[in-house]
Amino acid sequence: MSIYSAPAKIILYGEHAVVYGKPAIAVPVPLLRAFAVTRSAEPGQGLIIRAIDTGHELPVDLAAEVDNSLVEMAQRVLRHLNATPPDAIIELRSDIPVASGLGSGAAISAALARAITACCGCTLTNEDLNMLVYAAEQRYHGTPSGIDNTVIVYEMPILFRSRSDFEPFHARTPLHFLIGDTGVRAPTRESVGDVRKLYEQDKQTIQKKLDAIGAHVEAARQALETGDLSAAGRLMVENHRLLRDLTVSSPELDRLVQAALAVGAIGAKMSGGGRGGNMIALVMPETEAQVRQALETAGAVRVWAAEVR
């Protein structure tokens, strides 16, 4: 038996923007994660996935036509293995919850290509690796920007501008963060679509937000790279604003942003598609508790506790 998993993701500035070319800032989230355990099968019985949380069992045929992305993402590492189904199963199971901004599919399409390729006795490299996932992530989203399967690939904190152009991002003081989960399942594919629909029915007004988020990126990057930790609420802020003049807030998620700025967070806004999921808000660790406080009163159903070096 041998286990492979891979991280939840944050944005912590651009999300949106980042489809049209603006750059973004994501980070990993260790403490919630995916996870493939790989188990023997009997010879001959071929490569199966259980899939832990939804209860299926799926065997994987190359020449088979299906509509699982499980099953989809299996063939296509397979394939650029260049590699017949192996003999084993593939436990799946996941910590992190789907539709809700976390990268939940990107987790688990990437823990699940790590254990086949162990399977085949193959490697992959994370740049190969990332462009599977990204190829999974287009089933989910239909036009990613791709910086959740690269955050989630590489596991480390970057500054993305494309599946091409992306470096690693380093703040000069630790960043505490708290996720606050509305509880509220939204795929960001609908999220995503509908700001398409904005741009397309009034490109010059939803072209000045867009640059304005971008811009806000970058002075968020400044600010964290030099310790800088108000100015860099403060633009967590008005990427909220922001985000919510594009329509992908909501009433829940507005209303834990506020609680968590009425009780001391430096910052806080949505992070990810909107429209439910979760948001983030950046703290002290003197001001956390009192904040994990003020979350869970105004209705977060989880909150977990993030920490970006």
Ligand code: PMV
Second form
Amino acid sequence: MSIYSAPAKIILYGEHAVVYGKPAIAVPVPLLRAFAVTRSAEPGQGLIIRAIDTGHELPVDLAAEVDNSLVEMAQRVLRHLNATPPDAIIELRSDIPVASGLGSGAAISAALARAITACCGCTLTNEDLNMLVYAAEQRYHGTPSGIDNTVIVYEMPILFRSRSDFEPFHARTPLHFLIGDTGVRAPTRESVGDVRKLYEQDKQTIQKKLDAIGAHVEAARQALETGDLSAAGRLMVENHRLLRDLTVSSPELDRLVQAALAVGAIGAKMSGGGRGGNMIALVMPETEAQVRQALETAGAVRVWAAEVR
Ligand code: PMV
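Now show me the form predicted in complex with the ligand, since the one above was the form predicted on its own.
Starting with the chain above, the whole complex follows.
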């Protein structure tokens, strides 16, 4: 038995605008992960994916056309490796809530690809894995920017500009975030599609908002690199306001953001596709407990802590 995994992620600044070529900053959440556990199978049994969270048992046949994202991912990996399905059972499970802006789909795809590669006795570069997970993301999202798969595959904080232009990102001081889950599931495809409609209706106005988000990301990068946390916090609040203007926040997200700020969070904003899912609050270790309490009182169904170094 071997275990392969990939982390969740949060976007600190720049979601949605990143789809239009603006920069964004994202970090992995190593404590929240998707896992793929390999188990040996009888000779000739072939490859079976056991999705523990949904109870599905999925045989992988290279020739079959199956409308299932996990099977498609397995086929994609096997074709890339030029391998036939190994005799193995791969159990998948994830601690990452689905459709909530934490990159659950990309993390499961990455963990599965790593497990299949190992079962085939092959190796896969992060570059190739990133490309394969991006292809899976296209199935979930339609027109993904590529930020989710990149931060999840490389498992490091990144400043992302495009699929071919991203770099590691180092904050000067450790950053403490709380992640608050509204409990509302919302497909990213829809919020991304709605921003596209707004953009098509009034390119000039929406472009201004996207440009402003891009400028905030550059300013936030500087603030985090120089350890100016109060500027970093202000820029989170500004970024949230612009995301509200793009209609991708929600009453639940706004309530959690307000609750965190009211008890001393340095900054707070929605994170990811929006309309539900998760928000993040930048806190000091001294204020973490009171912000957590405020998030829970304001309706967060779960709160996780994430440290970025
Ligand atoms: O998968 P999510 O919900 O974290 O959203 C990813 C970020 C977006 O900018 C909304 C979409 C994208 O492809 O970059």
